[in-house]
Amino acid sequence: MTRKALLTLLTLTVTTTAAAQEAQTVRLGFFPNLTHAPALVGLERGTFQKALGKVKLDAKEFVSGTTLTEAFAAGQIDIAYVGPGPAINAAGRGMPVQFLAGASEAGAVLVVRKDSGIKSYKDLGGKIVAVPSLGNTQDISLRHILNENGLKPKADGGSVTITPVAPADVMAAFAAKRVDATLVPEPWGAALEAQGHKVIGSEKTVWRDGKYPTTVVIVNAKFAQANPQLVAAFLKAHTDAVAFINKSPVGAQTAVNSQLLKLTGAKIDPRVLQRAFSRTRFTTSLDLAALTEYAKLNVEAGYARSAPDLAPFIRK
């Protein structure tokens, strides 16, 4: 056998072996929220599956970052859309996590029941406030708001009761008067507002004038190392989904509404969805400065002892 033929054979062998080691399924985690619109659009339009080719996409819906990171820790998820709070906590706990891209910014509001008597943050004392789950991004943001206004959760000796309610269920919780307020991701904030409830904390007043990440894309570092081509293909599909949202907002709203109906059984009024979209920005950029500040809020909220250096967790 000639040297050239041998090199060709070796190349084919290495390529075949690498292909054989590539995953046959990509397990994706996401939430049925507008802040996860790139995921919803990618699923509705088939963008992800098309990019992955013959590799199967297994998309799994979660109600909060807390439950998603539990699945991530158990090795049940390869790539996920998740809030910065749980993602940072995962990094701090030593999980094999890498930040792959940004997805959305802002897009969460603090809404109070119209008969609650609450007119400002300071009026939250003695009230029951819902968040998607304890330890998630909105929970951490709420605890910062309380701290800034001289209030504390009951668990810390204060008067504010923080309770977990899935975003899609918060309208029922308001109707039954089980909660007085909620810090909730869109479109559920706009849906509550359409029912006459009041927004006392807009996406801009919640934190950093609205310039903060609400959803990021993370990947299991071990999966990324073993499947770089699949990760690159997914990242391109994610980028395409974000571009579609920004270039074709009407088409994006239709796609998001279709997915929300399939996932939650709730069809959002187009005018409500349009308002929710106006409060949310979609981007693939990762704001390391904002993430670093958010890591400090994790510590302030009592969910971490120290803020990790996040730079090593950003996938290059």
Second form
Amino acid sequence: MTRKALLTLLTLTVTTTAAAQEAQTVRLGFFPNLTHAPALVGLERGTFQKALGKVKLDAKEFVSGTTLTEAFAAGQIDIAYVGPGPAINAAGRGMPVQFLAGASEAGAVLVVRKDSGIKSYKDLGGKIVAVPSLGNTQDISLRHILNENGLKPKADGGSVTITPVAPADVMAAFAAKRVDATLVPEPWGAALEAQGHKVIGSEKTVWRDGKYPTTVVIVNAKFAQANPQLVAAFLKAHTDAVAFINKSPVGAQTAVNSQLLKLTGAKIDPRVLQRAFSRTRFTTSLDLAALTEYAKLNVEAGYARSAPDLAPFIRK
Amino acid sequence: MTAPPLTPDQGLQRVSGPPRWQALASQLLGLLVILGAWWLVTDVLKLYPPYVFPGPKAVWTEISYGLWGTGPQDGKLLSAIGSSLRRVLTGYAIAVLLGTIVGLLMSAWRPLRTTLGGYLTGIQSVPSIAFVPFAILFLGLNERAVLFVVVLEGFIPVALAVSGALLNVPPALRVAGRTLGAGPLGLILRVLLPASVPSILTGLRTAWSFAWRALVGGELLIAGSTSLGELLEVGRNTANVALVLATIIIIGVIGGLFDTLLRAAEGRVRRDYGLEVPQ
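Same protein, different state: after the form predicted alone, show the form predicted together with the partner chain.
Complete assembly follows, chain above in first position.
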């Protein structure tokens, strides 16, 4: 009897403290890439902060899905713009991940060095191909492309060396002839193209005629449960940012460029940015079928033994 | 075939040394305690979520799939061990050769010893991983960059050990060698080197552990081909902490096994040279 009373009391205390602990900050993770444009535009135009009201927005910039997933696992990030690869891996390992919305589709291209002699996917045999990081979204796509063309990565007994190089460093790696080709998200593809390098895989031929997610928004499931209003407000701001990008691309490009300047100290040629924009689609919808196929490619690439059922991870 | 006769101290050890099985049993017990504590913290008490600290069972799954799994993506640990060992043995061989030559030169020529000797000690204090960015720029994102770091780390202890050992050879031996008619080369090959074998072996053992650590550090940053370092990176990138821990365990086991082998050789040589008096 006493024990029962104690238990009830304990439950009560826990519930009340949980209710009182409404988050004071929303910690947001994203990359300085065009495929994360809704984050860049939302930050530049103050859309997120406005929607969150008194709650402070703490935006953190990451260079790869790996470090972002680590921060997510350590509970240092509440909401994140991330590629489907790391998001699916996180879900498969049992992290408290919820897919909140889509952000961008396509927007990844396969660029070859101008003097590499590569003309088609089949010529990638024996070459060194860079991806942003091993196991990331572009790496998984690249392994699928190789598979479709009868090629194999070196680690699986084939001839193609897949090496992780941060997109910002690919230009230097091309100049030094250390890398022959790369599968990169925009705007890096368009920037490499502006230097005379060739796109042999457009955003459409990379996979599924371009109908694949490149960036999604995920939220920590525990955070979402404790702060439903904050998550709804953020989702509304994200939707507004995507609508703004689709309604006034020129304004969005200006916003993206000035945010990139603040983050990376470098501005992108407006023509490059425009081309990169034309290869990326911005949307809030989540394509479960495409995500599920991605999870299967993840298994095909050897990064997981089984594809998780993603439906329970989609936030209703 | 007749068994080689026992040396006096081998006989002594049999009688008074601690029984070998006792040491083995206590080591086994220690392992069981560690495994038990690990299992208790992760699988039983669930103090950490599995994506932060997986239990021994999950790690064992990765090890077993990685070593003898037969699926299309299995067996990766085995091939990674193969190529990492090939790399480290190549680098180690070069390091030993280079280190011996440099050590010989340093012992023979004082100006080289006072200049290069000091620098080598300085370079040795720089962690191998610090050389990786330079190696990448200098040699490219490839195997040679990894070998460079391995050789650089491995050859210094060998060079220092060889030069130190040669200098510590008692002068009486030199004099005796010369008196008995050894030329400069004969003196080195037949008197000085054999006399310094115990110290050189200690250097070789240090060089091994340096080279092995440098290899994994280099592979971690110069991923791109099958290696233990790449598996660590893949495990990290795919949120597969079990794979990360499995790889760490394999790295430790291989490093430890080689060290044990070298230690046994060293102990053997020290006994044969009468440097170790068994308790």
